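Only one chain is shown below, in structure tokens, and it's the form predicted on its own.
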Amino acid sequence: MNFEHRQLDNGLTIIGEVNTKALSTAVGFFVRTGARDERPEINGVSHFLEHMLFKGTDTLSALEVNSAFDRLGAKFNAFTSEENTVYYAAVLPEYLMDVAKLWMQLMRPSLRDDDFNIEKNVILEEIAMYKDLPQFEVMDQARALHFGKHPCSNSVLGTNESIGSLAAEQMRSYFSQRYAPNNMTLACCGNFDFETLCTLANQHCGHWEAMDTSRTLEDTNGTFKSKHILNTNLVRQHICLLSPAVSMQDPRRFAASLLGMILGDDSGSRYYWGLTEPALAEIASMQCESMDGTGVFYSYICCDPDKTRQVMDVIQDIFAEINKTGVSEAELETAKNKKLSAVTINCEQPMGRLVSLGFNWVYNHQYRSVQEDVDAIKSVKLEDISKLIEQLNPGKFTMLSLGPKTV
């Protein structure tokens, strides 16, 4: 595998990983732009955004947009989180450039006020749908509580009420200020010309105004706050704990994503053995997420209410012990082969390949083949752990609580 790396005079990365033994392909623009660069009046927009991108340009029609993609057999799809808007798609080789050039055109919609106005009827419906969800409510929720006044508290979704007064010429300006050429990497994975791809980058992108896309980066440790939110509707307890983790900056990332592994991967863990095997909870886990210049571990229980107070004695005796004896050096192999086939399997094709070499551009400008990432992973020892540890605290959490009995 080759990798290759340009930009273009107004800004725009291109990346590439070639891989000339490929049967496939995978493009896609990582703007990095989410709910963390929202105002709380416009909070919501980067979401909506992703959806109107579908509504075409001033000479593609929504229709036409689908047509094309489907005629190309694209596996194609967009996410948004709160940091980075994702458009991607896998394709034969021989329709990369075709797919590569729709993109590029969809980069800049029409954004017109029909679609808009149909548009947040739809999303309006999604956020209701999610408020449906306790354990999506649960998350929302505790995320705004851990991170207070930082910009990560913000909401992928935005709310009813703004999205609801929100304006098309609003989104409009978000949409100048953030999808600004110099705020956009193009990443391409698999079997394709890279000198192609930039040719056709240049022609179609070249012209993109550059603009401020500065982000305030700051790290915080949460708020350590507790809530309950009362719901006698609901049958179960749905809990969510938030606890200080390392960014994508910080080289202890792969410790901390093996720590998360070692307290509370779906199977072997330590949530796993003292809450879901013993059946106090239905689900117990944990996931390291790594961020713009901070991070965290969430934590989702969800059990009888009943239990509640039993789980939370659980999870304390777990931060007790692990903080009191640290992990063993079989849990750390277990994690490490774990994350390693994990890695390994997702990145055997270039769709999977993608999200990994985007981010590892967008976080740090840097290309990070995936021997490099299972050379970081192997190389994590158990004094590592033990400094993350106690760096962190683990056990000492935001914690937010959904149900119908108070905790």
Contents of the next structure:
Amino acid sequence: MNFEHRQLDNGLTIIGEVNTKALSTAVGFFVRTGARDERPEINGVSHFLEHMLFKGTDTLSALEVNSAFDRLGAKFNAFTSEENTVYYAAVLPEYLMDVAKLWMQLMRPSLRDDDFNIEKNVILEEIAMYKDLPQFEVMDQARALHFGKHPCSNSVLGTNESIGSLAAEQMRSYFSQRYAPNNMTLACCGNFDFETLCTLANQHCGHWEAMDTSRTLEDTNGTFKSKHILNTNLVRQHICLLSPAVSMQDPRRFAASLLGMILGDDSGSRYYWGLTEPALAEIASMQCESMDGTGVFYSYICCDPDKTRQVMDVIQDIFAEINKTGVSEAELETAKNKKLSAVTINCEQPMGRLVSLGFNWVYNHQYRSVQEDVDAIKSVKLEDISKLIEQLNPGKFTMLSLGPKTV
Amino acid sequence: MNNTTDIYQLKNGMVLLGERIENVHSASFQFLLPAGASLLPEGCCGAGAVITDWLFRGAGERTSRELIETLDRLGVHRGASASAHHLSLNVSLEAGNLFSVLDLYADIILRPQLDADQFELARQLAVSELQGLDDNPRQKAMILLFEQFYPDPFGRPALGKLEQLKTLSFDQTADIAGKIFNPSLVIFSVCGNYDFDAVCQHTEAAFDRSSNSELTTPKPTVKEKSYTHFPAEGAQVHIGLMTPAPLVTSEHYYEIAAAVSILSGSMSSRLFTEVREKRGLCYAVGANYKALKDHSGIACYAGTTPDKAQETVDVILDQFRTLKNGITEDEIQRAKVGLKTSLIMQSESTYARSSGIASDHFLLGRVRGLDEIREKIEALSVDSVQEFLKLHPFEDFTIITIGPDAVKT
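Condition change, the form predicted on its own to the form predicted together with its partner chain:
To see the whole picture, the full complex is given below, headed by that same chain.
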């Protein structure tokens, strides 16, 4: 496994992890932009723009773009979060440079009015789809409640109103400010030649102009508010809890991730024994989500509406207990083993590896080998977890519940 | 892409399949146990969902807590699910822990404690999960579709039926749980970094049990094509439709795969282009080939807001029906490279490959080598796919909708 790194004069970073034994190769553009970079009147534009990238360039129509990917047998897609927009494809090694070139071209899209108007319907359908999936709706609402005035409260999809009134010109303006080369990373994993990739990038991206794309980073503890949204069409109660955690830049993120697992993994965690195993809730999970300059512990619980009170009592007990006695050595060892096997399995395919490679660079301008991640997980000590519990107090949270009962 | 599948049959008849993958540190295995939804006695729909949870609530000498803690300490990633044919238990782990975990699974499958209190909790969870389906209309649409499409009992929902789950008894369920290990019908597959001879020896000792107990033999009742609307309030109408297609054993299997790929393989496919790209009717639209042993079809899902539901159904049906009118050379080339790439990427994942070889053995009675599959894909042509579509045009549809209003079909 060989790591390579290059920066073009305009600031575009190219990183690669070369593994000549891999059967496939994955490549992606990581653009440091997302819902938190949007003003309220253009909320949802990052995600809408992600769809529009597939609509082509001055020389490629949408159909030609899709056909080109498919002719290369590419497994390709994109996703948008609060703070990143990621475009990726996995192909057989012989098609890597073709698919990389295609992405390079697409990063300078036409953003045509006709395409914009048709795709707006698709976005509105996507918003409607998630309205019918309360497990997503509850998370969106809870995030807004927890982050309050912090930009991470912005919804990734936007609303019917913000998307409905968005104009193509507003999107073009946002694009020109955010898709600057110094705000983008081209990452590649698998069996490929790094020099050839850099030459290709210089040829297709070397003329892009750098811009000021700074983002104000501030942490927040959240609002710690509680809210119940009544929806009598729903059958189950969907509950989301958010509390402050640590950022992607924070070395404590490995410990925080293990703490999330000890409390809320789907097997053998405190939530499992307190809620799932005794059949109080069919789903009870918690994980740490580290972001740019901030982070949250995020719990999702789905239960019988009539058991909501009991479920919340158990959760209070779980947090009270952990504040009082901490976690055991056995719990920490178990969480480490689960995490380590997940890292191992995930990294056996280039597509799985690409995302962690890319994000390590985006957040920390740092290459971390799989072994370094493994070592960081192994080195977490019981006292690190105890300190985190004391510093973060995960039992104090923002709560949003959505369902047929108000609690 | 050289791969060889090792096969071994235990003395009791259980089949072991193995495929070594170089350069990985993980291994994955899967047990297919002959106790799927179609094999359960009348009135016990959903017992499989209860059993897949109950088995882990104490086995051998270990209590529920000891068992889960032991599995977790070994870093095991596990899943359990029920399908029409099987209860399936799957595991991914660090290869070095394979034998320790196999011993635990011998306890789980052969010596579950089946405690009565734990039964009640497992049953309650299964009821909750089934009720939760109402809050996930997309998944519910496909479950209702399969129930309407497949001959009974093959379409019975593995998650269960509420009235049957509510009255399911300890005795009935324990009786079924005692029959899941019928060795001549059990398939075990393992992929990754392992030594096959050692696995065979270990499994021979750990699973040394004979049993002739069998669950029911299904007597299928054929279903006619139909349209059923399930009224519900929501933001979208959820549409499921399914048309019959030849079995995996058919000589036309690869032509089916190509036809499905042309319809829905990726973003340049016909459904995506016509429904989403050109008309903006849906965010989610897609079709898959769904294979049971003796019944198969192509199932399609689309979700759209109520005022667009009729047009969405019309456009989708039109795309299925007009496929027989001709496909292009470019379409077949894209389908071929897409199918080949999927195949190679599957071969990099120990989990995907262990499921693949177990499924092959069950459906075909043998495991197809990757080279064989690649040759068959390469042999596909416009002519071969068109000939297949002439013989098997997609004309009869079972359709369901969940939403405020019905559509015309």
